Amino acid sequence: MKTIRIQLETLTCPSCINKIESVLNKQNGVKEAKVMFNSSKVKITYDSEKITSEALAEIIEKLGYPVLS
């Protein structure tokens, strides 16, 4: 298992925390995702032989939330 942490652009409510969290928990691979709110990152724990962090933020991507690199 692998963590990474993740910075978006932005967050602007707390809905968009469930949504991420929501989406990412579902995907094969993930065992868990977390949205911090107040610094707006994403922290991710997965198995790398299932999914990839590029994939990760992807997915983020395309809910709508610009990652930072």
Given for the second form:
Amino acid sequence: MKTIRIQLETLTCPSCINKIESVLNKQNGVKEAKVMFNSSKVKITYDSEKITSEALAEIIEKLGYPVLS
Amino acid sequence: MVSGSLLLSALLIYLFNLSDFAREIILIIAAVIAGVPIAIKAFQAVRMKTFSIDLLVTIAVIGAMIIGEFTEAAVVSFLFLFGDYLEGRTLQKTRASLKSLIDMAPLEAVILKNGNQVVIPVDEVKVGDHVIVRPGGRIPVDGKVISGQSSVNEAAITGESVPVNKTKGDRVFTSTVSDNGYLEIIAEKVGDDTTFSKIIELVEEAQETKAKTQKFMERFAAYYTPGILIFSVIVGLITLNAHLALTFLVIACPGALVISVPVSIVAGIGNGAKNGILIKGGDKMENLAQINTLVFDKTGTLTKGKPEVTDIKPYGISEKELLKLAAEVEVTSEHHLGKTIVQKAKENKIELEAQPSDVEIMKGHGLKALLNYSEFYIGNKSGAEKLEILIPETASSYMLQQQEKGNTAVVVVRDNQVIGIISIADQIREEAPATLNELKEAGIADLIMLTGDNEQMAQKVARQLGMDRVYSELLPEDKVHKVSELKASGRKVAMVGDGINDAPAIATADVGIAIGGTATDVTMQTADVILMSEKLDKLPYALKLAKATVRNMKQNTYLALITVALLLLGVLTDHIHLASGMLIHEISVIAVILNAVRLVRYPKLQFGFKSFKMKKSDAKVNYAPSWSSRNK
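Structure of the form predicted together with the partner chain (previous: the form predicted alone):
All chains and molecules follow, beginning with the one already shown.
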């Protein structure tokens, strides 16, 4: 199990939280995804054998939220 | 964004001019330009099988175009985008406090490598590296000073802007600023392990924890949005009035409802963090605002936790000589009273020359030793009696007098002759009396002190501080019982302690407050509120901030709920249409955020008569350099 924090561009709508969290949580290998709205970060605990951090970042980008780091 | 606003202004001109056809074309273009980005977001969400506000708005806009309401379509999409933009801008302000803290983190460090000074990024500094901090520089690691001296401004950690003098052997923290001297530091903690990083992490997570009010609002929104949606479909089907149905779609956006409470919390927690007060979440904030009973641990919280010599009474020799002899004997002692005496001699710059020999510890009494061919005993009265040393009447009554004052009286005996008495006590913190007064004024009904010390000692401290009640001779588990008892009697109890030996009581209280967060990780974990500086004086500010935050939260809650009621009422009575509905919706969101921004600037910009009673201590907090420099 690994934990990463992904910094996003500033989040503005609280509904984005649900959007990002629910999609990430549905991914195979993701144990827990939590959006920290106020710091615009996503904290993801995941199994690195099932999914890579790049893939996670890509999913977030696809939802329409640019990933900074 | 820009094109949208340009089109809107063009549209305004056309509104007052001719050609219906040209106007409609422009409106359609405006609606499409503003609407497309919204539609894209909505589409992205739909593709991921989630539902979003963007979708509601997109449907409303497209619907409006179909029924030929181009003006409405253009205005709604424009307002939504513009509102989104404004929200982003103002939201950033509520997050400003934390952001400015993070910005304080240094990016580079100068380390000494093979005798050369090398500049490297902060991430690459390793534990054990030899770090150099020049005057005016920010310290890049947590570590120990190995040479040099400087006064260091620790405001980034403690919120305290008075510089602290640091010299060899002292600990320094990341992000504090070395004011005027040169320091060499051995790195002990780097990167994410530093106290500073932990503070940031803690605050970030705290800002996410939900307050009770917030949970209520979210539950409300969870029913409100789909409820209104279903309602709009039903209304549309029954009345066949597409316009009315679309209006419902727009006002179903939960906007202000969802955001009203979190923005207040973020602003409040951020403000605290900047002033050296960590509040671990919205729920803790709510609890803190309700506290009416404060329970203090004595040692280390109300007192300094380090005993000091309070009085020296010599018999037949000089005061200095007495202290010197006592210190020379006690220099080998491991007992804290002995150490205190040696410390006092050092403070008075007394050179210790003679070495004691034949040291014999008398457990529970004191010690015996040979010094300069004389036989010494330093300890308590019972030990002297055991050695059949005669204590003169005057000395004996003096000792009693000291004990009544709450001091520990140590008798110094040379060759069976009492040559003096040294009184030792744990001193009350300088800021304690004023702080406790302020707390009472801030509305705390009961100040209670708990201590493991004996009754006399406890009473003395309590009298000096004006505590309402004292419980003495308690074991750590007794303290927990006392806190539970107070809670059971219906009080809202906060326990204030130093976080290490008081951890169980701190965990039991409604709100656990630890002072001196720089000390240990344990402190950071158990307490709900952490005062980072080793001082009490931030306590009243913390309480007032919590109250102001809760007040702000309530204002926002009412604002959001009233807006919803007004919108519903307006739509049902046919006073509000698509565009005006969106306008009111956006205004309410911005109003809620702006209200929260006031908290960032707390204690300035507060409404109500209370704000005029601003005390000196508030003003002091306000003008700490971290504030003024960041707000310009």
